[in-house]
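We begin with a single chain expressed as structure tokens, specifically the form predicted alone.
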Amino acid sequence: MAPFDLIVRNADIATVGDRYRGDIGIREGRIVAIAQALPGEAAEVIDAAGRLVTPGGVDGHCHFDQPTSDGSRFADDFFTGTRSAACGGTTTVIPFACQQKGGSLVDAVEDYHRRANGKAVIDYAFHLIVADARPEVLRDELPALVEQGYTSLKVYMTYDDLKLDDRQMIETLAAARRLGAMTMVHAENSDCIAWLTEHLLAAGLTAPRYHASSRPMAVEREATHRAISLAELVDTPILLVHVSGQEAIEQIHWARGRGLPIHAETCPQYMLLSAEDLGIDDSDPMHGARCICSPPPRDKANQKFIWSALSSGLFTIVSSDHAPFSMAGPHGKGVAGEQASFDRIPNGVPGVETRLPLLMSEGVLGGRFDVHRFVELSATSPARLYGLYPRKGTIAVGSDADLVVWDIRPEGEAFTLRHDMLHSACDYTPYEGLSLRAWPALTLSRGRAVWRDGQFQAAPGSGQFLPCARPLAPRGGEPFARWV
């Protein structure tokens, strides 16, 4: 019997801390040897031919098959969503089990397992969305779920179906502190958005471009500061998700200067899209609807602050926030009609497949940061933050054999990104026409080729559910003890 199931030879291996040439030996889905030149044979040998090899991506923020209340439907289920992820080099995804108001967290988790079973083609875990922080939910359900491996939870400061008030936020943060769970926060001021939206609609300003006007940077800045303050009060870390603008970044700098454990996430839409993508006039309203997401893309000048914060280390992770609604059909962006006001258009853009190629092309090859920072943002840090490291997020003996072999084009040989290249069930990409120089030539998930030379080749249901370790140490004592 061959000592290895698979050897990847002649790889230019990059991790957070190292870069070297070598061979990677894989057996039963795990990396069992790394050497300059592995002796012996394998059932299969892949010659990387000196190409760059990085850990498979870990997308810590994406939405598949999530229930909605407005008649819309996410375009991707767990098959098409994970297929799309695999074709873009992502080998682990963490979507959300979303509690309904008045409902049970346990029921939400059971529902999401039903949605994922037999469909996912790569490995996955679940975050929890706490939309109803009733005492019995925080006292009884949440501790049991954390113990079972659902160790991260998301809370919203906006959206009527999901938002918590400040007291509920405090109670949830205190519960997360006691349990060693990581809390993710969607930070936008709901009352400000509602007031601005009401006045915009009354003035007849209804086109998609006014979505950005209803959610200016001040709305994100205030909620970011408030979320940081609540976390400081309770003395627990948080992750601020999909940070979009300079003013929120300044609040995170301020918090870090005070020594507070505040983590931050951003997404490609804030690096590469701008308010202009929501439309510069009202002549084609559905064109602008393509890029409605929350927070919205800011002006082009803001992009430099996102890139600077990525290169400086302020951002902990980059996620896709993949939330795909198709343009065609009765359940997508046009669910309320083609002339619907901006507040009735589903929020979200697709991006689970394009996250890594965009980061590699625009970040590494664009000279904004090095390949080690790329690995940190896209794989290692999300694996650590959500309790999956070192099984996921690195290339090391004992880790899962989740690898990406890159096809990197020389300068002057870029290709044009088109929607018809992609594998999501969503019918568009907001990055249509962008010039890229990198795409995965091969994606391995636990040693299985799920994407090779332009062909998807994984079976539905071949992905595994991953219970997560606690990312934080549970804290005893009263959370407010530092203040008394």
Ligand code: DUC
The other form holds:
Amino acid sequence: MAPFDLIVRNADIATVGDRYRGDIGIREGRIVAIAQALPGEAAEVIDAAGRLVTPGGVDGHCHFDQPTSDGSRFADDFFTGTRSAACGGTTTVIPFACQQKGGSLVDAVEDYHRRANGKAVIDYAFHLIVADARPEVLRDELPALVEQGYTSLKVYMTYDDLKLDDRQMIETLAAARRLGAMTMVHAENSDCIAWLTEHLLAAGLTAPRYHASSRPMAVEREATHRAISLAELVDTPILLVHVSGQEAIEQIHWARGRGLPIHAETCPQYMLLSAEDLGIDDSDPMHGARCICSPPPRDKANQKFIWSALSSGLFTIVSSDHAPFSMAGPHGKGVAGEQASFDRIPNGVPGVETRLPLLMSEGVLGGRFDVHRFVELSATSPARLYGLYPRKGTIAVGSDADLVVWDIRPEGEAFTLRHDMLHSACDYTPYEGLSLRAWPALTLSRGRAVWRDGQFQAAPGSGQFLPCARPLAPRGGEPFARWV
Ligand code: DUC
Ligand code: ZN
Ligand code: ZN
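Right, the form predicted alone is done, so what does the form predicted together with the ligand look like?
Once more the chain from above appears, this time first in line as the rest of the complex follows.
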């Protein structure tokens, strides 16, 4: 028997800490050897010929086939969503098993497994969404779920069907502390949004661009500060998801200065889109609907703050927050009609496939950060944060053979991003027409080529569910005691 199933030869290997030329030997889906020149035979050899090779991307925030309450439907199920991820170099996704208010978390997880089974083409874990933090859910359901590998949970400070009040947030954070789970926080002040929305609609200001007016930066800043304070009170780390701009960044900077363990995520939409993408006049309302997401894209000055917080190390991870709603059809952006007011347009933009190429092109090749930081933001840190490291998120002996071999174009040979290059079931990309210089030539998922030379080639159901380790040590004692 050949010692390797596959050798990737002459790779320019980049991890968080290293960059070197080498051969990667793969057997049964795992990396079993890395050397300057691997002796021995393999059933297959891929000559990477000096090409950059990075760990497969870990997308720690995306939405596939999640139940909704407004008649809308996510365009991607676990097949099309993971296909799209794979074609853009992502080999692990972590979408959300979402509890319904009044419902059970265990039921949400079971339902979500049914949705994923037989469909995913790359590996996946689940975050939990705790939408109803009843004492019995935190006491009777959450501990067993964490034990079984659902070790991160998201809480919302807005959206009527999902939001927790401060007391419920505190109880959930205290449970996460006891269990060693990571809490992700969607930080926007619900009452501020409701008040602004009511007044905007009453004044007839209903077009998509008023979505941004209904959720200005102060709304996110206040909730970010409150989430940090609640986490400090309970003495547990949190991750602030989809941070959109300067004022939230300042709160995180402030918290870090106080030594608080506050992690932060941002997404390509906050680097590359702005409030202008929601429409600058009201002539084509559906056009602006394409870029409605929450928090909304801010002004162009905020994009600079996002980029510099990526370079400086403030952000822990970059995720896509892939939330695909098609423009056409009855369940997408137009679910409430083409002339619907901004508050009735489903929130979210697609991006699971474009996350890595955009970060490589605009971040690394754009000179904003180096390839090590790229790997950290897109793969290693999300794997660590969610208890998947070192199986996922790095290139090392013993890790899964999840690799991206890059096609990087010289300056002057950029190509244009078009929706028809993509593999999501969503019918548009908000980045249409963007100039890019990087795309994966090959994506390996556990040693299987799932994307190669422009061809997707994986069978539905070939992705595996990944139970996650606890990212934090469970903590005993009463957190209130530190305030006595
Ligand atoms: N905002 C969210 O909170 N979730 C999905 C998409 C979005 O825009
Ligand atoms: Zn969110
Ligand atoms: Zn989201």
